[in-house]
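Quick heads-up: it's one chain on its own, the form predicted on its own, in structure tokens.
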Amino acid sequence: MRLLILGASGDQGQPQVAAAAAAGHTVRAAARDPVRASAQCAGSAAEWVAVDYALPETVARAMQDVDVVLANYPSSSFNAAEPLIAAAELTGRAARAAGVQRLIFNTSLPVMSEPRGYAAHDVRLTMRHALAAAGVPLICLQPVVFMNNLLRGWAFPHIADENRFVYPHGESLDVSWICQEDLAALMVCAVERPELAGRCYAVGGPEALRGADVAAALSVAAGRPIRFESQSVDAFCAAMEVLMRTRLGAERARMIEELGTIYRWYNTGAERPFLVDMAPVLRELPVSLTRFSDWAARQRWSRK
């Protein structure tokens, strides 16, 4: 089929480009700067096109002759709500006008059926409603925590330099960690299943792990002891504020406050948003999921 992947140059979009091409689909990959993105993703069998949500004509052009759109958007934790919601609304209108058969929306975080009062969550829920309102058949995949987060600036230095897995998860919190490559496989699998239109799937990995379990797998992968340190949400927010120091002060403060609010929910919410039973999902989206230990073994856990 002919696919358009929005947000194709991002961490979550790039594996989708690779998975869609490997599955034999014709891939059109959208990025704000397609020249830079195509160079960054050298070797991808994709047609790179420019999409800027401030320029609706670029979205309309990218949708032409497309069967299915895989929609990825910037983080709702670290970006203003209004542009994200407007981007989803524009996506839906353009898809309907172009005769797109299906939209597959990656929410990038857990989303419940009703607002929860957490900006990052509620923005994604509003975006989901906006895409559904366009009238194009919609499938939503709603992943929990990404294994790939451990390679980011708030987690990797502790592992590489201090042999500590530091994360704002309680010691007894069960988490269905998923890698971005598995999310890509699930999205590409959904491309060929029109009967799933209207469905929303919470998706995670094949196992529920606590912090100590993750640290044990990291120890094996790294070849040295790594211990889990349950970080308080306040300490996590303080560290993230340092990493976000280039943001404007008021904007940064608002985002950090929201980050703390949603992470407290992740840890204590009655819905257990980080825990997913994948057995029923895999009956409808049959893919092979990656165990954390196997994913960790493929990574480098030092700076050497």
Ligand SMILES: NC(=O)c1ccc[n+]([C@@H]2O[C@H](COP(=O)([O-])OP(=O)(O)OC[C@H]3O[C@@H](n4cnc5c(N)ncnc54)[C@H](OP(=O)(O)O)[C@@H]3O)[C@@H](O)[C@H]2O)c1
Contents of the next structure:
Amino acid sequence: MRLLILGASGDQGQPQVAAAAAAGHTVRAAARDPVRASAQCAGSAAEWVAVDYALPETVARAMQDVDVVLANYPSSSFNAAEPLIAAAELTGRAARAAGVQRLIFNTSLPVMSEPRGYAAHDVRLTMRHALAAAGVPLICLQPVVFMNNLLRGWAFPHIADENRFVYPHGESLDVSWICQEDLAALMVCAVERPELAGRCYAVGGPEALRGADVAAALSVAAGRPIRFESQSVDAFCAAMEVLMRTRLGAERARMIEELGTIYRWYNTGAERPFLVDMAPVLRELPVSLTRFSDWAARQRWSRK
Ligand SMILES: NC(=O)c1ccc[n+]([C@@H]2O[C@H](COP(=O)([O-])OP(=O)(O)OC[C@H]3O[C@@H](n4cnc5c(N)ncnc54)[C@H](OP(=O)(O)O)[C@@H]3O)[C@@H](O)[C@H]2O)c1
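Can you switch from the form predicted on its own and show the form predicted in complex with this ligand instead?
Full assembly next; the chain just shown is listed first.
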């Protein structure tokens, strides 16, 4: 099939480009700067095109002759709601006008069926409704926490430099960590399943792990002891505030407050947003999920 992958240059989009090409699809990959993105994602068998959600004609052009769209969007934690909702409305309109058969929406985070009062969550839910309203058959994949987060600036330095896995999860929080490659595999699997139109799936990995379990697997993968340190949400927010120092003060303060409220919900919400039973999902989207220990064994846990 001919696929358009929106947000293809992002952390979550890149494995989707690879998985879609490996499955034999013809891939059109979208980024605002396709030259830079294709260099960054060297080796991917994709046609890179320019798409900016602020420029509707770029979205319309990219949709031409496309069968299925895999839609990824920038952060709903660190961006204003309106442009994100407008981007989803635009995607739906353009897909309908171009005769696209199906949209697969990666919400990037857990989404419930009702608003919860957390901006990052509620914006994604509104985007889901906006995409559905366009009338193009829609399948939503709603992932929990990515294993790949451990390679990012807020987690990796503690692991590599201090042998500490520091994360804002309570000691007894069960989390269905998923790797971005498995999310990509699930999305590509959904491409070939028109009968799933209208369905929304919470998706996670094959096992529920606590922080200490993750640290134990990291210790094996790294070949040295790494211990879990349950970080308070306040400490996490303070650390993230430092990473966001380029943002304006008032904007940064608002985002950090939002981050704190949604992380408290992730930890204590009665719905247990980070826990997913994948058995029923895998019956409809049959892919082989990666255990954390296997994923960790493939990564480098030091700076050398
Ligand atoms: N569940 C988890 O564990 C987890 C972890 C990390 C992030 N997230 C969530 O994942 C989402 C995305 O994360 P991120 O922001 O870090 O993603 P990212 O990797 O920065 O990717 C964002 C993508 O959107 C594209 N993009 C940005 N602005 C655009 C525009 N105006 N028009 C068209 N494309 C545009 C970017 O492409 P170009 O810049 O190349 O144009 C890029 O491909 C967020 O909601 C975040 O909260 C979840």
